[in-house]
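Coming up is one lone chain in structure tokens, specifically the form predicted alone.
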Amino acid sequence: MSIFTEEFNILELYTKQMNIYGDTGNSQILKKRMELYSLRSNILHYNIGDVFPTKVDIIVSGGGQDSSQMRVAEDLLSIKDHLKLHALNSTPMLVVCGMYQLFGNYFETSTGEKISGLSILDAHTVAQDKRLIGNVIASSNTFGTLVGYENHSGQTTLGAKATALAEQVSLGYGNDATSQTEGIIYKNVIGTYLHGPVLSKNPKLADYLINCAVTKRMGYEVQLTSNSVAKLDELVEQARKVAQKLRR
């Protein structure tokens, strides 16, 4: 039985434009895991021109082609204040690839055009000729081994005080071709280049987002447990072991 009378709202940004490599699957994974933890949830959608919802517990968004990224960039600035307030108030967020870039200070295209970002994450991205494509394995002090798939031409530089999601990439590139870091974490906001969808292979990330949402709702940390989740994660771990044997 759930300890909550109200449902949690998972908000998916730009479902129509930013959904490459199945990134919208992250919302479905969160919803299913919350169900297994006896938490009820809804998936809400925000697309260009929509009204930003008033009650949001988790925010997720995926990657897209450069053309899609350009289309959402202007609209994204119109909801900048909503997203900044949520970030400051510790609403958990997961932003992948193109949206990760737009949550930074700016994205510079291959033609030199600078697209203003939200400046929620202390990072900036510059498009390069070389695309970084393939499977990724990265080590995080907080989340352990992360696995996923990257495909991006933008290379992201973290600010001097920014914290990487994963401190060491052992397979693939991550943020750029040289730093050997992957992603970023600020308050409860996670930015990453990992597709997959990333939460399917990294349940610790999913549980982090869920726990943050529950803690914020309750005002104190709640220990979530579920035998069904434990059994599911045994299977996930088998899949993760296979994924870690794959080449680029």
The other form holds:
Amino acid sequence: MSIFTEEFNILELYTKQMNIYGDTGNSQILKKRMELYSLRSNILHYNIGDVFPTKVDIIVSGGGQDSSQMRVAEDLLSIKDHLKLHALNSTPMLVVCGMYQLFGNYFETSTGEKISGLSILDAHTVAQDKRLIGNVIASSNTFGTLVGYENHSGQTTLGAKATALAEQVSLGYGNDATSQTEGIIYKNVIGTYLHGPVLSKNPKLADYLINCAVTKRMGYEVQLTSNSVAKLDELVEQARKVAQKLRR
Amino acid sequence: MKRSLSSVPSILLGKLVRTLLVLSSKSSGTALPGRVVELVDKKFLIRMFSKMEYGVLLVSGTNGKTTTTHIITKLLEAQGLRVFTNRSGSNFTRGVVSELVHWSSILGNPRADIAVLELDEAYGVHFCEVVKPNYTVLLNVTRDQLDRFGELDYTAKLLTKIAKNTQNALILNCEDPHIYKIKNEVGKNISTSFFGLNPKLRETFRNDDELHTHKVVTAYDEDEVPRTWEEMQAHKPMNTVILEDFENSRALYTINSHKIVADIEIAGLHNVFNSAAAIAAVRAVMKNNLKGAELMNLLSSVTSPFGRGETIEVDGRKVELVLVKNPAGFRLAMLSFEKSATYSMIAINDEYADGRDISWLWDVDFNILNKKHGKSKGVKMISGTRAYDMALRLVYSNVEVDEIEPKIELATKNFISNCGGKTSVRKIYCTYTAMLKIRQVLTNKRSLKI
Ligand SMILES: [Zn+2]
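Could you drop in the structure for the form predicted in complex with the partner chain? We only have the form predicted alone so far.
To see the whole picture, the full complex is given below, headed by that same chain.
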């Protein structure tokens, strides 16, 4: 079993419904970085009504319209057990915006209706009139400064024992308008409101997901380095610099 | 008599303010006179528009408003109508009022038979509270304004409100599911016509929802409606314009049962489809009293409006500016590559007018810019406030980037000087504020030392 001949599978959930802000960029970024680390990978898709694939190393999913989110919530019930098992078995996952909400305990709509979530993440979301839109800068003890863009009407409250992805939001809102926290991390599942291609300017998150996947598959931890990744990350650093000077 | 005279004081006031402004500064002062008139006379707009024989035709949707408004205006003018139209950018009542003041006789009578107005979704709703449009053309709902409107469904709701306020006729894009559904929301007293595509062209003109699926899903899949022209004709016996085929700038349309070929001189692939919208609109206004061939001859005489897909020449070197603001538009712009080798520059700003959120760039397939594919000479320059984000996007999909220079002025100059000789084809894909800046750099030839 060689690390260089293994094929890692990145599973993208609901590409059609949950990709309103270029969220599919995340799987492209994971694949490219793995390629630069000389790791082989495939991007797999799971859409409404499909059969859940058997060999999955990383799971990613994004945000959608309220209306499509409803249809997805329904279909999610059919793959609930797969996803729960993956979470428990430490499969790395990145769930953004709408899918972050659906991974929580429940989502309460503006009319007071409660849609139950997968309860993988200890958090719940309540729709609010004020939409939180704009650039976000947040600092995380584990991942350093995170930069991105948010656009959501649901505000998320973490459970008492849950761990936020970023403890301090300095620009924008993150989980909600008051707590100043952003996202959640539980085992290897990352939930975040930094939507779209969040990994493009936050490569530490990308490498975390890749490392988790490698460790799980190979049974050992490995420090991944690559000259071409280092070169790419110089460009990332420039983009981050710009993002850190942004207004909302 | 009383009615027509009541505009006089506001007109005089508006003209006075305009004159004073012109005298006091060199600016044309578009907004202020309108603001004054609006404050003094809120019914001004209704009165002026109601005096126009054909009333108001409103164009809304996300992509193609300016060009479609422009084509409709030109076609109606060619029918002998005097057309009042708002210049792109004066999207607010104030802007419209200002222009109207300028267009009115001193007695408060408009010197126009119809107003053709381009309004965005949010402003269109606001406008409809004051003026009920006679005709409304709804083009599409795309994702580029999510940072303003939040969601596509919300944007579609705004357009539905505009449709419900329309008095005579609706002209709808039957390829856009959000737009097509609006037909079910309006009363039977309104006549509805459509513009659409031959099924084989849907692959080319994909909407935002279809960028990541292998299957093209249009309005027809979600809503059981006719798929072919024949079926559609059975359903909708009149008022449908279909773009059947095109080759370079020649396009084949079916207008009801007539098939007609026309030259479309307006640069950009999407404009062969925008022209279908314009034809449907003009037919609605002229109550179909138009011969197809006549209309087509007219189409070939319409050229690009200011600032959209324009070609600027600097010291004999041509550069084409292409406005990009959402995935579907960017994709089409790249597909309309000339047959010759093209050097590209991309400039992405994130001001309010550009859209603050640049995530959408990840929904664009940039493969066509790869030197290995087609006629691309590669991306020579990336610029704008979000130059590095754009560069990352390309690098992640294996498209080489030669140079990154966030400062637009320097980037533009270097791009033009370093990319081949006078015969080279150069394209700059740019967001709105980037385009304004580039225009400024290019038209000020003296500062461009090449
Ligand atoms: Zn979002």
